[in-house]
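As a starting point, one isolated chain is supplied in structure tokens, in the form predicted alone.
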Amino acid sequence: MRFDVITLFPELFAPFQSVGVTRRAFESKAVDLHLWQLRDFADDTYRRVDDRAYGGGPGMVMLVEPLVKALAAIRSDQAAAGGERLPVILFSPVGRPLTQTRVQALAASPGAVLLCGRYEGIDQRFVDAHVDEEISLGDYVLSGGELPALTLIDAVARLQPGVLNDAASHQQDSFSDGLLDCPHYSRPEVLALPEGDVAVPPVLLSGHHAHIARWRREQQLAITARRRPDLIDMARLQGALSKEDERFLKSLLL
């Protein structure tokens, strides 16, 4: 898959491609990352890509013309590589929240053009004409779209075949089945602490796979019910909870 990133700070992406497990996605070209410096498409000698907002107010607005030229260059490069037209994603507080479901869909797609905004925002005329989707990481504001772009690329890259040591690892991640993940334990079996010894839950040492699977499911349900009850409601709407799940949830209220 391919990501084209329009950004004023392409240098932020270089270290990201050489560390961690997602490095494998870039080395193998499972994820092909192309960085486009927006200032290269400015008209004047100052390489200006922003100007004051009509109507007044603080902050600057990113100009239409450099963005149009950058996108045209990307489309030309994609065509020369024999690729298809990729959707343009803008990171914006007004966008829909990024979810694991959306990440999974993107991971199975050919990719996207990621637009990293800066300043007060982007001229709405470019958004209306060229942006296919707006995404938000949450109800807060960042200095620009580079961190959201890195977040999205990381979330998608780790789902590519061969990136994780165990291909089934991501299937147990939080949100992969609509719920939060269960607790995990490793060595030592008994941890000595000043306030007393803490042992691994006995069921995990039992070797009984069905019991272990049920314990993990109940832990997921309990944690999600306490911390993200909205996810329980969504799972119900999607028919993702079994009768056994519902009995367990009901027991939590007793």
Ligand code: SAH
Contents of the next structure:
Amino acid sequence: MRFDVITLFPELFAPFQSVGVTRRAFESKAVDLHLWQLRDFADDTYRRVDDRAYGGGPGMVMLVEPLVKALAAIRSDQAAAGGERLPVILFSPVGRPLTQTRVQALAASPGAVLLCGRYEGIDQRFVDAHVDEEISLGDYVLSGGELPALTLIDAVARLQPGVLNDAASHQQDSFSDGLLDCPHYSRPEVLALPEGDVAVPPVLLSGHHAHIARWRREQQLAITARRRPDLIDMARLQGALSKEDERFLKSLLL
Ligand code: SAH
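What about the form predicted together with S-adenosyl-L-homocysteine, after the form predicted alone?
Expanding to the full complex; the earlier chain stays at the top.
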């Protein structure tokens, strides 16, 4: 899949190209990343990409024209590579919050053009004419769309076949089955602390796969019911909770 990122700070993407899961995704070409410096598409010699807002007030607005030119260059590059027309995603606090369901759908898609805002945001006429989807990371304000773009790319990259060392590992992550993840433990079996020894939950050492699976499921149900009851409601609506799950939830003193 392919991502074209329009940004004023392409250098922010470099560290992710050289480490970990994202590096593997880029090197294997599972994710083909193209960075586009918006200033390269500015008209004047000052490479200006922003101006004051009509109606007054503090803060600058990203100009339509450089954005239109950048998008045209991306479209012709995509066409020359024989690719299809990818949807344009703008990162914005007024967008829909990003979810794992959306990440999974994007991971199975041919990709997207990711537009990173700066300043007060971008001229609404570009949004109306060219943006297919607005995505928010959450109810807080960042200074730019680069971290949201990296967040989306990272979340999508780790779902690409062959990118994680263990292909099954993302299937038990939080949200992939609608619930939060269970706790994880590794060596040592007993951790000596000044307050006393802390052992790993014994069921995990039992070798009994069905018991371990049930324990993990119950941990997931318990933590989700306590911290994110909205996700339990959603899982119930989607028919993702078994009778055994419901019995366990009822037994919890919430
Ligand atoms: N005036 C805007 C905020 C602009 S912040 C508002 O109040 O809604 C500058 C840029 O950072 C935005 O254009 C957007 O691309 C990015 N950004 C900031 N917060 C974000 C969030 N929660 N989710 C996604 N993108 C965000």
